[in-house]
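Just one chain is shown here, as structure tokens, and it is the form predicted on its own.
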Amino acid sequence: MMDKVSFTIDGLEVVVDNGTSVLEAALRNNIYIPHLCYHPDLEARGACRLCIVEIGGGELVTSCRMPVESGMVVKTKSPKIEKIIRPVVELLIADHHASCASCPSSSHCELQKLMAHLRIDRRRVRRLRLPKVKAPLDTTNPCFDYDPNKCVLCGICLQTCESIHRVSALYYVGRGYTTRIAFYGDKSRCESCRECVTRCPVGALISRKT
């Protein structure tokens, strides 16, 4: 088995370790591919479906779960890709928290990166926002608060908790549009490591001052 694999991404020839995913290879070479549910310390799940790329003759795949193959040709931008991911991102933005100014994740928020990458005008997509009452802050966890108005349900917090502690203090509750992240309720399950807070891509988890 080869230790290194050579492939082409957006016209650039890249050599990476065998077994590297397309998304990992792109990010390591300063090529941005939209993503929300990916974290380098966690197993890739392809849940957000935003890291789609074209390979070969136009086949669409999730780059976080696609290992690089020798001679592979990858395109990260095309009308076909944008047609799929733009509506998803616009709906996420429309349903997201109204203001970025007071958010602790402002300037390093993955959703802001997506908006800039796709050149989305946030004011234009406001009309897509469903009328609803702002959801209250969930303060049941002993070391952080959860803001459901900012959450994009990427699952990174759940996966982080499970991977580090082998048991999750967080879980999904509700169905469809009402789905939220909830604290399990048993404080002994939470180790207060705050890794879930650190890895949250959109600032939905807010660490409390101790």
Second form
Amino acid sequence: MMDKVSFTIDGLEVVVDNGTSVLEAALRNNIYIPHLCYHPDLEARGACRLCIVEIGGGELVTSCRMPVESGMVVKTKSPKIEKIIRPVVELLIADHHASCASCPSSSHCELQKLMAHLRIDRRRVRRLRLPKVKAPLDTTNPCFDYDPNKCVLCGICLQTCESIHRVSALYYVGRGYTTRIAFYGDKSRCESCRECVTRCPVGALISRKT
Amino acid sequence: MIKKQYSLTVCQGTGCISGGAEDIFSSLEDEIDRLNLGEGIRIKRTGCHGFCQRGPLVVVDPETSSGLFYSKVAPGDVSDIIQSFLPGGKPVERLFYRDPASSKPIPNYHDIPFYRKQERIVLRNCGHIDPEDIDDYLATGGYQALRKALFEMTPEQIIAEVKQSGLRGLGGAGFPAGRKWEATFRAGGNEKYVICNADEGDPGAFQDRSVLEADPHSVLEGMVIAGYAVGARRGFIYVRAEYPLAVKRLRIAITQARDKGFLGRDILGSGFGFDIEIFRGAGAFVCGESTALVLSIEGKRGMPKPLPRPRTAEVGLWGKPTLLNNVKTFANIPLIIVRGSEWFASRGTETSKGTAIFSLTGKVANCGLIEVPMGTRLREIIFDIGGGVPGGKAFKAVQTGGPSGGCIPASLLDMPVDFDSLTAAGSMMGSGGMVVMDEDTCMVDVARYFLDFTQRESCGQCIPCRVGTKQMFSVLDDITTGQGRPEDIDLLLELGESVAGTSLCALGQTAPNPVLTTIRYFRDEYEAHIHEKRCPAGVCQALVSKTPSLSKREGEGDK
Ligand SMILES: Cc1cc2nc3c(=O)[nH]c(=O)nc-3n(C[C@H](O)[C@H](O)[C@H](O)COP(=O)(O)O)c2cc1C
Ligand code: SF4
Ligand code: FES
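So the form predicted on its own is up there; where is the form predicted together with the partner chain?
Let's see the whole complex now, leading with the same chain.
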């Protein structure tokens, strides 16, 4: 017997299974909350910070890691959320060296979806400093390329490798702005399952057609 | 030959050693041997006195009211120091500390303003005992707290005492120590751990290093008591990779403590067993954050864990309940146990008990490591203990709390220094860094400097911190090089609020502080840089030719 809990999200009364996260409950009820690092197959890491919602008296939490509690009142939109989340998305766009027109992920890209949802204003993005150098493509993996300029470091590829394919061939390297995912080429334990490529929410992992 | 018995202490802290203190110690020893004065003069090595700027330091009879303080001692002074003990000998006046304002010599250790206004609890033994000799620690009452805890107190009583003392963690966040101890005690299971955080990654901070180098046993004793209280049998000290001397002294201390039965399977015959291992840090600033530190000991990449999550006290190292405290938090414990929580809580403010420790640096006459009761006014710290700003310059601001702290202006100098007042002023206690800035400091440049540090040290996992701190740094860099845009101040405020409000861990949450406080208190300097392309303090190179204050200074030099 699965316990059910009911809660309110954006004024809508919803009943879900106990243990469901606020983000999952929202998505299941066709309420979109911005997110990049959440993937239904994986444990929520709370890394991208985009899924922040307001609960109860105004506490801000990442909805992907917040389990629904009975009677909880959730707001996915509020001036408070808007004020802190919009700049994060703008930062990401300013940093995302990409032209959507030529990107193979265009039309199924989570970042595009996010931008449309938030109605990103390009003028505001232009206030930001753009990165001066483009990082080179990492082509060391035998079956796919990695474009660090598009990577949002959601960590989904890493987590997939670790918990879906159970290989752990991918690593974080570096610190700060230059943090990257490393694929370690020939020495890699990668078994070319491409599970990570499938789950990349943007176009940072590109299958090579050999 | 010598009537009286003298004791001569030679500081062997990292600061004094780099000034040649090891040679001075051996020369003094040789000279004592040569003149066959070993009976009358007892010489010993100590850890840091905190006044590294005046080192190498030699103190005669530090425990007595007539103790003499010799500063900036060089090998050439050794023979004169020894001669001074012989009949008819006089103190070596040229080595006396001189008051920076009046140039008056102050011979007595305890009269020096730098020390007079301090209250040393955590630093109680620093500069007084030989850190490599457990007997010296025992002579000051060392390990009595452990005896009392093991034989006269239950774990519950110890936890109650720590709670009542009001002690708050000195690693930065100021979380009540007693509550953490209680949570670890209550957590189930019979495998638990105690971790001492000695990562100290803040640039310029050296409090934890000094305590470990000067008084390692006080930390070990605090940890064993903690182990007994929470039910742990294993402890780790996570020491910053760059602290070889601290590691060396800790190793010696651990071996000596084991030999004397203060560590091991059956401590002092009580049946309680506890041992401590040293873990050398991975070298990243973020590894000082508690969850990242735990991952680092487990051999994984040090990346903070997001909320909501179980507390480290419940699920910590290898998934077991873990008590994690800072070096200074542990060093407080023996005194709280021996003298009681009331004694401890009698100093400090309503919400911050005990003492605060700062590394006082920057444009201040007396730089060094200081300890004052919580609630001491900033003005007393900077002007009485620190001796004010040298060179007749005006005080401009003080930056507290390490790279993520804020800049506090002159108008707030009468503010009491404690956890909550500092936070209210937009800064924080943090690691206890305290950098004094004078009129020649450019506040935009200061903000740029600190953001440069944090943006490099971001672990990279969350977007606002990784990309946001970098962006804020780029904007500040543009402003200081004359490329600021009219909308930049608003942009920085907006980004700052967003990065602080969305980041996963305290690194990102506090990183904007230096920017937000300098805009709050020194907005005019930002405006001068952006709108007039002028650096009022004459620091920013790209704007220097347009800076009247610098040309004025050059003019003065011509006279
Ligand atoms: C980026 C970052 C770095 C930190 N570095 C240290 C450190 O070097 N030493 C330390 O004791 N605490 C550090 N902390 C605080 C720890 O997370 C933790 O709060 C503290 O060690 C707990 O001990 P306490 O309760 O005795 O203060 C850091 C926190 C953050 C977010
Ligand atoms: S705030 Fe910065 S340091 Fe902390 S988890 Fe996020 S990226 Fe890492
Ligand atoms: S989806 Fe919740 S933090 Fe990324």
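Basically, rigid core = biggest C-alpha set you can superpose within 1.5 Å across the two forms. As the structure is a prediction and not an experimental result, all values here were calculated from the model. Residue numbers count along the first chain shown, from 1.
Novice: After fitting the rigid core, is the C-alpha of residue 75 off by 2 Å or more between these two forms?
Specialist: False for residue 75: its C-alpha shift is below 2 Å.
Novice: Taking the rigid core as the frame of reference, how far in Å is the Cα of residue 121 displaced between these two forms?
Specialist: It moves 2.7 Å at the C-alpha.
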